[in-house]
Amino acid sequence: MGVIICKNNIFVLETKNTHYVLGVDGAGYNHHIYWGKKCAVGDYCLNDIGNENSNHTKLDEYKQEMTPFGQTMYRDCDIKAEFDDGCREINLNYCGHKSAQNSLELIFTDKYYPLKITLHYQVFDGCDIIKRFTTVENTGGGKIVFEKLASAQFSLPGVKPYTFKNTNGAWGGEFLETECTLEGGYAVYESRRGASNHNNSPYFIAHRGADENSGKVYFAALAYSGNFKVSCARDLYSTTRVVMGMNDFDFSHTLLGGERLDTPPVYCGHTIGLGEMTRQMNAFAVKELLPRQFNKKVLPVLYNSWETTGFGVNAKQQMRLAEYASQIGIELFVMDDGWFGRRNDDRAGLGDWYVNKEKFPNGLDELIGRVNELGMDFGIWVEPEMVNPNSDLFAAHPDWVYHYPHRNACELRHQLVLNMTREDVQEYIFNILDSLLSKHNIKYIKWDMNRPFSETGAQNLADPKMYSYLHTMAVYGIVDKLKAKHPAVAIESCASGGGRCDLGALSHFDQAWTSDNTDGIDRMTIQKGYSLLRPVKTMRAWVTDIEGINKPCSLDFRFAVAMQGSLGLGGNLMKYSGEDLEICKKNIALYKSVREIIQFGDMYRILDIEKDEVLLNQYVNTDKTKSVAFLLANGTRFFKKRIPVCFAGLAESKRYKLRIQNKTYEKGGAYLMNVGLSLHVRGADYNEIIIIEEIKPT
């Protein structure tokens, strides 16, 4: 695996099981070659393209892995910019390349202005993940203006439609799946919200009629939590594109002489199979993106009073709340929204962040003394970059908002957003969450941001449409500070629900909080899209006593769903009855034996809730000695007595012991995946959790 360098500037990027191939022309322009299941090295070669006529011209038909806006290329651009004496096409010249082991650099200038291009390429030993990213460069003293200014352009092999999968989801509903099958023209997915992904997702799949298990899939997820933007296009030569970064809505960046800037990093792959492709970036994500403090480490179970008391907090009440949680097993106890300022709803008190001493006369170490005191860690609830009018912070610096002089500024949830753009305000927000770790022993920050933007204007920027990079930068360089000062505190990303879980997101906060939909039966269809190509280990689920509306399930089968990520609960302890906090010790003791399984193995979606009326997800562990599955239906229909159950991801020469609908099987791997268990699931409130383990050898 590594860069392989062939003659006639082509280049070849060798993952564990495939080549990406791109090529420099004589010409100077670049070219993607290839990219799939690897061949013979010295069989690459550039094919010369002519033109078919004045309408269709080569430079219009050339697969690149970057197009600049200009001369006779019509089709989507990458990168488009105004020099300073307002030309506004780019004309490149090859200028080398620099290479190591893993990584490759190819570099471009213009030939008349002072832009220097640069792409980046780096491969990981292990798998077929492949960094991608662009930077440009200011050489001269004037200024460049850039339009546009994507991280990556991807050209598909083929010339058959791809099928596209990405979410289409809402506040409540995020990371529900849609595909759409692009037989001409464009299929965007993007932001203009200010964060990443309540609607669509920051990341193309492109197949034809695969699966879980078959058919080639493509892939490439945006590590960034800002307006991005992933363009698909097919054209009339039957090639299929993708450009992808971010978004050029309401977008301007300037570079003055000297200045550069790198685009937010893509990771693209190729896999056999939907599976694949999940276990490959999960497995990724952890070893190379999350925050190194965790990375490694099992996530504790928490609880969270925030369904329980809502802004109604006090130092009592949550004391109490801890008793009953320690009882249970919990090991991070997190107090939510409500503890601060004059914060008695969400009309006022946002960006106060000193403790409500009214809710606690005696500070918060008297709470955080009783939570430790029981065995467990503090964590608490933030919402750094937004504010209320009616807050002694804005009273203060009603000019620290996104605004408009002349215009109204639009409330929603009654808050306004801070100018992150700005230092004061960063160096704010940073002192002010410095100060609140240090004085106490917190070791856990739930990061919140309940609104996407409005009245954009930022009077201190001398390019103010750079405002969401500028804004999502500022985010992410206060928690790198934030976790080098107190590396013992988890972050968590938190966005009015699922709104910042990309992969930007999860290089910097430790988990995300994946919905504020906690009902048990939406969950099953939310985790799954959210476990496409982002680490399970990072998905906080909870159970709590939302039971859905005309869907009820029971406290067993709540646990059985949110086990499948990072165990959380929510719910009134205090109105538990005494077997309800028994099932509630049980299933947290069980999750504690598995997690590791769970947060660092592979996955595996054998039955989906939506097609099959049965779910079935299973985890195993690295040398595939144990695993850990989950079987929930909530209500199958047309009197279906038994299915079929195959396992998967097991070895096929060993053995295994399970026990199931109150039976135990003692079966080889080979027959519990291909041949599997007759299984009656039936009921309107199914779930079993099945642990399988392997039989050693006596």
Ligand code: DGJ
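Positions refer to the first chain, counted from 1. These numbers were taken from a predicted model, which means no experiment stands behind them. Between two forms, the rigid core is defined as the largest C-alpha subset superposing within 1.5 Å. Compared with the form predicted in complex with the named molecule:
- Once the rigid core is overlaid between the two forms, residue 652 does not reach a Cα shift of 2 Å, moving by less than that.
- Remark: with the core as the superposition reference, the CA shift of residue 50 between the two forms reaches 2 Å or more.
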The other form holds:
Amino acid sequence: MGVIICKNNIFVLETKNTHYVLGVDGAGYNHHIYWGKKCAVGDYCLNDIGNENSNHTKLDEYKQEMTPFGQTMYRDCDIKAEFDDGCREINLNYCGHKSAQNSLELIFTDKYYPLKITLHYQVFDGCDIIKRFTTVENTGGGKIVFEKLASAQFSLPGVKPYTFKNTNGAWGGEFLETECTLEGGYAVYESRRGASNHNNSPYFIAHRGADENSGKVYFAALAYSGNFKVSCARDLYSTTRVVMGMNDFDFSHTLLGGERLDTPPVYCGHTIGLGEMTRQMNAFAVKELLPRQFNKKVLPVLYNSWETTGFGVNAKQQMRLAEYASQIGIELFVMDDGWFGRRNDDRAGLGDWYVNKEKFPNGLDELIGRVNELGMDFGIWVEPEMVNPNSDLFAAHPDWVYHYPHRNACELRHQLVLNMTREDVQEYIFNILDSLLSKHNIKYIKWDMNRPFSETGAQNLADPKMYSYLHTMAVYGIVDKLKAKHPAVAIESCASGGGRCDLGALSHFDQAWTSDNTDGIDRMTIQKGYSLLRPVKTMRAWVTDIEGINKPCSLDFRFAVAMQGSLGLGGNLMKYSGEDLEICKKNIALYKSVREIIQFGDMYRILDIEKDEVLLNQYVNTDKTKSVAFLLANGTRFFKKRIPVCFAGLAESKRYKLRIQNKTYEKGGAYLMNVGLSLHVRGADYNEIIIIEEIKPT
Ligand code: DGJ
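If the one shown is the form predicted on its own, what is the structure of the form predicted in complex with the named molecule?
Following is the full complex, with the preceding chain placed first.
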């Protein structure tokens, strides 16, 4: 494994099961050569593509790792820049490479202008994931203005069209899967809303009829929470390419002399089957990507007040809720929106991060002290990037929001977006949060962000169209700084539900709020979409009182859904019957006994609620000695009787014990995975949690 340097400027990135091969030709053009199963390294070469003519240019046909704009290249480019004298073409020389065992850099410089471009690659031990990004550097004196700056380009193997999987979501319906087969033209997945948003996901998943267990899958996820673009294309040469990175919509990026920029990284991989893709990315993210403080720790079971008390929080009622929460096994009590400023609804208060004295006459510490006394940690909600015009902050600093001087700034949810590209705004936010964490025993921050950007004027910037990038980096920077100073504090990324849970956010935040839709039945679909290329452990999932329109959906059913991530609760425990509280207690205890497997194990999507009427998801620990499976159905039809339920991910030669439908089985792994158990999974509200444990040989 690692980087293999071959003759003739050919470079092989060897992962656990794959080769990713690139090269540079004598004229200095970079080429993508191959991505897939390993071949003999010495066989790789640059392929001649024949002559060009007035209608077919070589540059258009080349498969490349990075395509600058210019010359006779007419397809989607990665990098487009304007130099000081108005020249808009980049023309590169190859200057050589730098390599270490697991990393490679290819260096190019413009033939005339002071532009240096470096392509970076890194492989990781034990998996098939490769990290890619690009550095651009102004090595001269004048300025270079980039109109487009993608992170990476991919050319997919073969000539047949690919099917692209992505998500098409909205608030309350995040991560809904979509597929389209691209025979020609473009398919674009993007965000233009400032943050990565609920709609599309910043990744591509390309296959030709793959399923969970078979078929070649190529994928790459961009770690960036601002406006992004994933542009997939199939051309007349039958080549399918993807260019991905920061969106060139309402974008520019200026580099002055001596300045450089690392584009947001992309994590790509090739697997057989979609299930393996998920498992590889999940294990990789937990090990290499998630912030270090909590990546290897199990996440606590939390209670969140939002669904129960909304904006109407107060000390007495939160303490009562906390008392109930502690009785059922909650470990972290999080008070959501409503505790600060004049915040009685969504019309006022954002920006005024001081405690509301009417609601908390004795300050926050009274509540925090009680929560701690009850044996739980305390967490709190903030929405630092926003301000209500009805707030002290806005009255003092009306110029702190994105705006144009002669235009009205549109409010959404009665709030405006703070111009986080300003250093004074960043300082204000950091200081407010730092002092909150320094003065109180807070162990958890839910960092919310409830509206897309508009009127993104930023007069403080010489190049205002850098706002999305600079805003995103400012958020990451503040989170990192807070974590460095308060390492015991975990931070959750929330944006009106799941509006910011890309791999960029998850490189800085420890977890994400998945969706405000906590309906157990809808959640099965939302969570599946989340699970494709996002780590399971980061997926916060609450059991609430929202049974939704999809009834019946019992408390047990909702637990069986929410346990498939990092469990939380949000229902009105004060109104729960003794029996309901017992159900909560039982399920929370069960979750604690298996959460290590769920948060750190391998996930197998065996039956799909949309396609099979039955959901079967299984999580297996790394040494395959223990597993937990969730079998759910919410309305089977047509008098279906018994189905063979086959499990996955077990060791064929180990023997296992499991109890299901009130019957105990002792079987070999091979039997459980190939023959399966004949089970009657029928009707609505069917839910069963199956624990499968190895019978240790005596
Ligand atoms: C949106 C979030 O998704 C909710 O969980 C809650 O925190 C509200 N914002 C509070 O305003």
